[in-house]
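In structure tokens, the next block holds one chain alone, the form predicted alone.
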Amino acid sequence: MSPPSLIDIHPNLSDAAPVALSYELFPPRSPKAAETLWTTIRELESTEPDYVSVTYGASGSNRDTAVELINRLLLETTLRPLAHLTCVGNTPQELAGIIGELLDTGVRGILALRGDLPKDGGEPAAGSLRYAQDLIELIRRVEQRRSALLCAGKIAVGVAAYPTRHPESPSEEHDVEVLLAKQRSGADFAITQVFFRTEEYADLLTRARRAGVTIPIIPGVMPLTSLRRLKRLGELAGVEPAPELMERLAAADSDIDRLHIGVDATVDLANAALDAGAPGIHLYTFNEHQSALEVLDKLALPRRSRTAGRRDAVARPQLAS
């Protein structure tokens, strides 16, 4: 029997890692909504988030927004970005054309997503990629291709999953094969869909983990502090919010009840998710802060200062050569 490794005998090494935190962006639509838009930038940089994913309207819709705003993260902000890329109705020439564009910004993270299907029911251009498992390959190619200037790294390729059964999938055993699926195309971590039960995040990873999932899965959590934002998203998602919490916002007597309420029950949600083992919290935004900021300081989230590192680092006095 061969004798134990180094890193056998210090079993503690994987607890090193501290909670991972993040947050999604979408471009904005008017110079009103940039505006606010920035203003939640700055706010939520003072956080520093290990990044902030940028969303990608169906089939690129609103593509050179995306792209503008991540070009303005990289170039005025500390803050990292997380390209989302939708593939349906884009064939691989066109997908390779933007990844390569995206890189050439600085991107080193993309989203994976498969993008909604035509809302006229009908079919995917002929030629076009039809799911995020043939993105991820074509993104691995790309990156092939440039591992040169990349300095032979690697992209950070995310993917998403589902605490509940997708709206077009069969069962919940099926969206974890894909899953699954998606982890040997080389997905790196996934970031899980909207959810409204603290249960449902570790039914995902025990579900995932029995099928062969490794890769991190980290619980995608919305502040439940909107009652209308929370009916339409379980329209789209086709899972009812929790009929309590609904009626309590419903009820509640000012904004600020509402904002209490809805923070409350997220932060259980994101507790419910961390004792559960998840690796990280990535907030869904809206491009607003507030909401989000409470959330965060009520979680009191383990974190490393990354800027005081740079701060010891550039005030640390230099050797005589």
The other form holds:
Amino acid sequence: MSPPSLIDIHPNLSDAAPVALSYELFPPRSPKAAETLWTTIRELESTEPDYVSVTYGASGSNRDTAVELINRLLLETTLRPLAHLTCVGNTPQELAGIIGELLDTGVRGILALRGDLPKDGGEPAAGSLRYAQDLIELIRRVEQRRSALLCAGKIAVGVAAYPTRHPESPSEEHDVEVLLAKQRSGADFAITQVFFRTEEYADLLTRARRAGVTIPIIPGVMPLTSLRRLKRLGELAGVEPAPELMERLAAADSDIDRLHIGVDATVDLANAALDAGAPGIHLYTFNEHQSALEVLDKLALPRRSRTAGRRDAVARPQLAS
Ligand code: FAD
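Output the structure of the form predicted together with ligand FAD; the preceding block shows the form predicted alone.
Starting with the chain above, the whole complex follows.
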């Protein structure tokens, strides 16, 4: 038997790793939405997240606003952006151009996604990449070509993972095989689709680890405060929200009650995910900070201390349902 390595027995290295915190934002669709988004960004910035992810429309439908938002985040805030990128409908040449553009602005993290297929059921454009796995390989190629430029930070590549079966997938086992393939192609971490039951996330972790997936699988947690949004997301992602929660939200007397019910349910879900071994929490903010901050306060994640006076810095807007 070999003696324990110096690294293994070092007391500071056997401590639990810090819990990661991140938020998802989407590029604004109007000047008014941009204004609200920037209030949200400033509020979220003061909680010192590890990164904020910026979504990208399938086929690059919002490419310019996404790149503009990422640029501003890099230039005007202390936040580190994780740029989502989808490959469906785009050729490798087009995508290599976008990856280069993102790297030139200073982006060092990309969430490599396929994107949703065209709604009309038509085939994606000929010559376009087929799977997220292809995009990961393309990103790694671009990275290799620019390796001398990336000495102060290589690219972290993230991917999507699914606690409940992806709508097009034959089984949850297939989803895990795909996740393993994405890891082999160079993915560094995964963020999950929304889920409403902790067992779904815990089962994914167990199945993925058993299959050989070793990368962090970060639970994507949505504040469960808006009935309308829960219904819509359930339809879009094929994930069924818990009926008991839907009933409680529907029966709430006021927006404040609904917020409390939703925040408590979200905190329970996130805590249970952390107990199951989650390395962090990724909050889907829907560009609103109020519920995200309420969730964060109640979660009391073991993180470094935050800037004092955050909550007083910007007046909170009125509750919306
Ligand atoms: P893939 O991993 O390519 O999987 C797509 C389908 O193909 C699955 O059914 C999978 O089982 C199958 N498959 C994959 N590889 C193989 C293979 N080698 N052989 C056989 N079958 C295979 N969408 C956006 O448009 N913009 C966004 O910004 C965005 N952000 C997201 C963020 C997160 C955290 C998540 C979870 C999803 C996000 N999505 C976004 C949605 C995502 O684009 C869809 O879920 C899409 O349908 C699948 O994307 P994927 O990257 O998982 O694709």
